[in-house]
Partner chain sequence: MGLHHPTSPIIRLKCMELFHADPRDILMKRLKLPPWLVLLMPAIIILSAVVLIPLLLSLYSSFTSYRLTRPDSLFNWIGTFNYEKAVTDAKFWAAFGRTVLLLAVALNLEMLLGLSLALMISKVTRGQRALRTMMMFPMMFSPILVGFQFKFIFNDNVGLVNNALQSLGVTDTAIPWLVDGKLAMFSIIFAEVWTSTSVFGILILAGLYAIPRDPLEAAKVDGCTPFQSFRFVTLPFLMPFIYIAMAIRSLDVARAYDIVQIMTNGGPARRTELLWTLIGRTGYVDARMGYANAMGYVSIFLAIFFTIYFFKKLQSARKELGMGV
Amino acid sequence: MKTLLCGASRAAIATASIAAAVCAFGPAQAAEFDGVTIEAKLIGGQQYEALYARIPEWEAATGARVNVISIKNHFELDKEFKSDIAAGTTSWCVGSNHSSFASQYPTLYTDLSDLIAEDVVAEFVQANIKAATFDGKLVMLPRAQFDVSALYYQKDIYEDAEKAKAFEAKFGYPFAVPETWTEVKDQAIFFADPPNFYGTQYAGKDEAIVGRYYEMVVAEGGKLFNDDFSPAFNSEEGKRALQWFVDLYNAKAVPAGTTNYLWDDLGNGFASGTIALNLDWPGWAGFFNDPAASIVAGNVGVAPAPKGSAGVRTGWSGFHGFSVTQDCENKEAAASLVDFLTNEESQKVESAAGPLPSRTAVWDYVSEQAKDDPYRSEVLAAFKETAATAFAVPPTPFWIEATNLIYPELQAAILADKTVDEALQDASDAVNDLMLEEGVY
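For the form predicted together with its partner chain, what structure does this chain take on its own?
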C-alpha cells in the first residue's frame, strides 16, 4: 500500500511538474506535419531499400508518419501505377519513379517546382532535372541512383604481350582498352573462343536492347526520333548501329543466348569470367570486384563508354527518383518527404554503397571519399566522364510502347530472320503507325 501510494504520489508530482513546465514555457511547438500520414509506393530491392532506413528520422522531425503500402521492382510498380490510374485509386502520396517511365503518367504526378524551393532544385545535376521535366512540369526529384553505362573489362587480357602482338598483326593498330565501338568489335571477335569465352555481350530484349541500340545510333551521329517523335532510326546511322550488333552475333563473339539476356544475366556472365568486355551499369561495380560473388574480382578495369563513328560516346542514362501524386491530400508533407529522401545527406548515405549521386556536391564528396581506394576511384572517374555526355530517353509517353515494337525487329535482324534494312523498315513503320494512331503528329 505504501509502495502504491508512493508510486501514485510520484506520478502526481511528475504530472504537476509537466503542467508547471507547460505553464512556464507555453505549449510545446507542434511538429510541422503532426498527425499526417503519407502513403508511399516505393521501389524494392537491396540496392534501394537502405535509404528507407532514414524515413524514421523524417517522421521524428516532422511528426508525420510514412505508411509504405507497396514495395516492388519498377516493372511491377509500373503496372500497379497504370492500374491505379485506371481505377482512380491515386490518393496515395509518394511514388518511386524512373526517368524512362515517368513520361507515361502525365496525369498521375504533380509539379514539384511549386512545392520545392528553386535553390534546392538548383543543387541537382541540371541534366537530370531537365530529364525529370515533362511539359514544363518537374515530376520527380532524382535520388542517388543515377545510371549510365561504362565499359568493364578483364585487366589481365591487356597485360598479355603475345596477345597484344597478335592483335596488332591482325588489325594493324595497337592493342589497348578500347575507346571506340569499332575497337570493341575487333577485340570482341579477336577474344572470342565459344563456348568457353566471349568477347562481349549485350542486353538482347525488351526496353534494354532498344536502349543499347538508341545510344549506339546517337554515337553514330543519328537519332531515334525526330523532333515530332516520328521514327528517325531507319537511317544510315541507324543501320550502322544495328549492323554492329548483327556482326558480333554472326561472329559468335557474344553468347548465343544474348538475345534472351537482361541485366542479371549480363552481370552474372561477366562475373563468371567468361566475358572480356562488358558495357554495364554502376550498380555492378561492387559485385564484380567482390571475391565472394565474382571470379574476376581484383581483375576488373573500368573505362568510359566508347565512342561511335561520330566521335560521340554512348550514354543512354536514367535515374530513379520520387514523385508526389496530384491527388495527394497533403502535398506539402509529401514534398517534404521527397526533399528529405533526395537531400545531400540521403544521397551521401545512398552513394556510399556504390550508386551514383544526382547532386553536384555529392559527386565531389564521393570522389573525395574514394581517393584512397584505387578501384572505386577508377569506377567513379569512368562513370563521371561518361555521365558528362549522357542523355535520357526521348520524352514521349509512348517510349515503352515504341520499344516493344522496335525490339522484336532488332532481334529479327540479329538472328537473321530479316536483313538490317527489312528489320528497321518494319520497326519504323510500326512506330509510325503507333504515333499516327495516338495522334502524336
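Please show me the structure of the same protein in the form predicted alone, now that we have looked at it in the form predicted together with its partner chain.
The text that comes after this line covers the one chain and nothing more.
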C-alpha cells in the first residue's frame, strides 16, 4: 500500500512536496485528520519563518488545518502562556518552546513519548532529547534551532593596514579578529563613530541580557547560582562581567538604544552595516550573507565566541522546539504536526539558512552540503568550536523569574542609575528572596 501511494499514485497528488509529506507520514496517516483544526502559538522572526511555509504540505497530506493564533517572540509568548495557565485557557494545541523556558510549564504540555514513536525520537541528538525531558516527560521535540552564539564581524575592517597600525599604536598588541572579550571591548571602542557606526551591540533587556551576562560571568571564572540555586553572581567575577557592559555603553561603542534591544534588533543592526562585531545566533548566518537582506553580504566573517579572563569561552546555549498542550482535544493530530515540523526534511529547510540542526543525520547532511561553500564552512566551523564548550541555563524552574529580577538591575548599572556594586547587591537580594519564597532552600 505504501509503495503504491508513494509511487504510482503520486500522479494524483498536486505537488511533489505534498507527495513527499504524504510518503513521510505513510498511508495510515494520509487524510487521517480531515476536518481537524490545530490552533498553534508560534515564535515569530525572520529566522523561523521558512519552516512555517511547509505547514500547507502537512495540511494537504493529513486533511487538517493549522490556525496560528499567536506569533510573537519567546519573551511575549512566555507571558501569554503563563496568562493562559492562570486563566485555564490552554485548549490550543501546539506551542513553540525553548529549553530555557520549558521547565516553567510542568502542567501545560503533554508527554510526547506517548505520541511519537521511539525510533523517531532516537533520530535526534540525544543530549537535546535529554534536555527536553522533565520529570520523565518528553515535553518538546527539538527543531533545527540549536542555539549558541559565535562572533560575526565585517571582514574588510581587518584588511585596513592604516587601521591596524593605529590600533596597535594605541593598545600595544596586533590588530586581529578578537579572541578575548577584552580585545572585543578594545576594538569596539576603537571602531566606534557614533551615531553612524558602532563597535558592537548587545541585547539589553529581559532574559536576553541576563543570558549574556551569565555567560560572561562564566567566562570570567564565576557562576550565576550556587549548587542550591542561591545567587552567586555578586562576586568579583560578576562585577568584572557587568563592568564590560557598562564600559562599552559609557564609551558610546554600542547604540544608545541597546538597553531596549532584543534579537531581531541585533540581527537587523548588523545587517545594516553599522556594527563591526556582533555576537549572535546561527540562525542569522544566511540572512547576514544575503544581498537582498543585508548590506554586509559578502563581507561577513565568523569566528568562535571569544574567551573571558579565565580562559573560558562564552557559550550560553539552548534550543527551540514544539510542544503539545495537555488540554488539546486532538493530541494525535497535534503530535503529527510537531513530528512534521521537526522531521528530517524540515530540519534541512531550516538549517539551509544557517541554524544548527538537532537531528544526527541532518548534521551529516549539512556538513556535506557545506564542502563547496566557503562561507557556510566557516559558519559551521565557528559554531562547532563554540558548541564544544557550550552550557545550558541553570536547571531551575525559576530561571525566567530570576532573570526578570536581575535584568532591571543590570540596566540600572549600564545607565549609571546605580553603581555596579549596588546593582548586583540589589539583584542578589531579590533573587535570594525569590528562592526563599519558593522554598528552594
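None of these values were measured; they are calculated from a predicted model. Only the largest set of C-alpha atoms that superpose within 1.5 Å between the two forms is called the rigid core. Numbering follows the first chain given and starts at 1.
J.: Going by the rigid parts that rotate relative to each other between these two forms, point to the one of Lys371, Asn67, Gly88, Lys79 at the hinge.
T.: Checking each of Lys371, Asn67, Gly88, Lys79, the hinge one is Lys371.
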